[in-house]
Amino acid sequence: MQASTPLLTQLPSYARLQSLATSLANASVEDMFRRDRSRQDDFVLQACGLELDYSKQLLNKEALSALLQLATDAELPRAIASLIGGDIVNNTEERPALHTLLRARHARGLEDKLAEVQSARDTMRHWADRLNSGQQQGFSSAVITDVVNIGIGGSDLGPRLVSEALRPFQGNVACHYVANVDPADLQNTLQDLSPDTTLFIICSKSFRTEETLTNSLVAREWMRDAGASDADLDKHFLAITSNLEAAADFGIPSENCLPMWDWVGGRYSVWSAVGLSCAIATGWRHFEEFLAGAEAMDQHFASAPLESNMPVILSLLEIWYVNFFNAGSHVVLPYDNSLQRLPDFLQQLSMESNGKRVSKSGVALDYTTGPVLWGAAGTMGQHSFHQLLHQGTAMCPADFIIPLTTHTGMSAQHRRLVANGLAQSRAMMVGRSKAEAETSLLQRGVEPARADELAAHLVMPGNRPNSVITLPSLTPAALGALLALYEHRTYCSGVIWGINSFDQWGVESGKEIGGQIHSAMSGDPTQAAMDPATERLIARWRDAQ
């Protein structure tokens, strides 16, 4: 039987944090800087090539100390050791979560599984090298030039992000991604490709994921219509799966299959064979650097004291605002267009992991877990949702992610980008007073009476908490460290909330109901009656056919 999980509100330091949050609710971060001349240095951490500046958070040293005590009360050091050591941390499915093993070079006590990982890496390297060297030919003897990854969720978001973020390191093969069961997604991707030079990677553990299998069947027909025989399919299809039999029935032999393991969740799988498209897109050497960056963050996470542990600090900030300031969302703002997919990736990582309503022992929670995570690449957001960040009524903590150099060679334009990111971070902190607003209006030539009338509309309260994560440049290693940083932050928050971050039963329920509705739409008379609203919508769909 699962031991009772301590709840956040039962931890000894919880009440003290409530009191501290109340005392800081109307504090000024600018005043904190004036009173503490070392704040800009004391609230900064460096690890694995990344720097976290959290000095603009609504936080003083007393509150930080109390948050660190909260982590100790929640036995976070023990939980970190359990994750890294391969203990069962996914209690509902009785599995470890071994995504750190996927980028490890050494694994004390897990040598058997590491051998499996290394074997898969060897196969990945074989295919990455083969494709980038032009050795793989299609049914017409033309060299494969394009790879299409067909997956969804973790089999799409991570690989898509990495391939796009590391485009400056791209090899000789272009990689494309299809996830949506909407036929337009696959159709739009294939319209610019040629069947005889295209290879598909099908990512599905069961080889039965509805969206992935549907798109894969269409891709196979596309090949057949172009003249490929069933005997030619092995030249154009690879699979990342646990179901070798289903892959073989599809036309993919076992030697074209790479493994998916139960001890790695989909949202943590980009480091595994699921990342094959990334290894192809960037070349194997760069993919190894990506793994090494993540491994470096793993080592930091496993060994750094709580007060200097970057994932732990990010997690404590999340707990601070969600549970003591009632912040319902968190925004991630990468100031690099190559990272525009990062918020999409982090949405799944955070919300699928920690969107839970009961503790690990099944007790209903009376506090919030898993804030809504969202965002977009700067500077586009400045002209849309930043208005809410600056003047909206709800607190929304922000992470600014800023590479300090650019691969484009356009340093002057990049300087403007970085200036915009730093300006938004500062503006969220300092805000704008009524007097400053009125002065600004007068300087624009507005009449004094009108300036007094309008000033309230220009006021920004400030004290909007934000962190700035900088990296020297967006390299494979830096990206690996960044993604591992957020993985570990997510786990730490789950531990402190007392929840299981590694199951996703809500996702499974939606899949089951989706299958039932699809069967009903297909005329299956054995399907049980739906609710009246769903039945009406099914009827509406039938009328439209």
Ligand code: F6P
The other form holds:
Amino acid sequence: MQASTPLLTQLPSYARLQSLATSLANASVEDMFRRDRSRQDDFVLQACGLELDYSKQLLNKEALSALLQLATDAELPRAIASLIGGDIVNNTEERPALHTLLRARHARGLEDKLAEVQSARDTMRHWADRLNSGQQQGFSSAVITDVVNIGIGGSDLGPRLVSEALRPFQGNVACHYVANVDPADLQNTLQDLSPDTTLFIICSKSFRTEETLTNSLVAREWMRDAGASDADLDKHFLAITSNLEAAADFGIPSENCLPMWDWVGGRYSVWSAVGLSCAIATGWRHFEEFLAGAEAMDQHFASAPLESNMPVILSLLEIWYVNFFNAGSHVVLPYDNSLQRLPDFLQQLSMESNGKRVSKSGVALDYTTGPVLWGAAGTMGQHSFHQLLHQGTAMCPADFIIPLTTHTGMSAQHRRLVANGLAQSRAMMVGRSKAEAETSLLQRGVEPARADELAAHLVMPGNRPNSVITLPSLTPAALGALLALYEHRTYCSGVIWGINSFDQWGVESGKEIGGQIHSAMSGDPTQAAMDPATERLIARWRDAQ
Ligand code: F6P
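Could I see the form predicted together with this ligand next, after the form predicted alone?
After this comes the whole thing, all chains and molecules, with the earlier chain placed first.
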């Protein structure tokens, strides 16, 4: 969005969308299917091996066309070109956001940066090949068999998700992830590992993050306690960072450091050397396929017209429900156990990017921006929170993500999983009327009077909006395309909301206060007193020691 672009509520199409939303609020999606015989084909998009079926959304062609007009009013095409062209889209930090360059093979006008990326890819490949071929030996000359990635936020969630999702493609080295400053996280991981066969990747763009540095210091002591000398540590520690000085202070030589750049946000960094643990876990070839899948989605995003642009459509659906139906949350339901970390990854992507209350120029917004994003792997959620999706008072739009085949070889059981996903999507749409509820109770042998009493509790209003994203198989390329799809959706929504999706100033104050409270707990007499509630809780902690 350019500085001169008006904010969402001032865009010409905004008022029209409000009235369309009012007229559709009580519409029946099943009726829309009855009236429009090609709806199941018209509200479907395909790109990069993914299919988005948004035919069960509370939306007709008129509303869709008004939403597309909104995207035009918000100058979305120009904003897409700006992102990919390397303009300063992160205005508060005065940086571009060039995660697309990390998976690009060509980038006109950005050749210098691409050369740096390519050199980093070569280094990643070197380490991935070296570890997978058993050439990396630890201090006892034993071959390294386990890699522990120590990082948090974007330096953890992406790599952890990708390693887990691509487990069927796994090579010879097992990758583990430690993020929490809770000592139990590191302890639980290390208890199954042997120091002489373990390599740590300290993954921190800033190399200043408390959790990561604390865990890394303990890991280094663990290595020393097992007999590693200072010189031996070079065989056991790599760093991914843009702060080479701090990594050197920690004792990691520059040849063991892989770069990060200030033009890549943490939550967009899995495609960089931050993804080294995934490249090691899956082997370089599969990591390249993962990059290629994302690159294909970038090309689709940059070139497809708005009406067939998958990230744009997903974003317009988000805007539709947040701003015109007051939906405060969005649920992502991967029907694949290996994608169980996807909601965590998307949570940071979406909520750290778009949890903002002022415009790019600092004006307080009078409309809602990023919703709460949450979710869990199907079918787990069906036995916990789906009750609220079907009968709760709040509208919570859902994305079902369904790979159509399984790597397990157990296709009969997988059929049940897919059936469950499709059933939940359909149930959200069709709901259950009072008459249907009564009939079902009577069929179960319930007395007519009791059936009449109970029926209201069984009613499901239906018309709960949801999309179904299917992929033939969860391959590295499909995963790359899927993650890039959500990255671009996030950006488009940020553009339409008029916010900067690439900073995260809101996380700073908590970190600062955390340092002050830690000093107070450690007995620092110079630490100024805090509010009475915090002082009381510190005293309570002290009493428990
Ligand atoms: O505190 C939030 C954050 O800065 C995220 O944006 C980032 O992904 C995470 O912390 C980790 O940061 P780093 O990679 O610098 O350790």
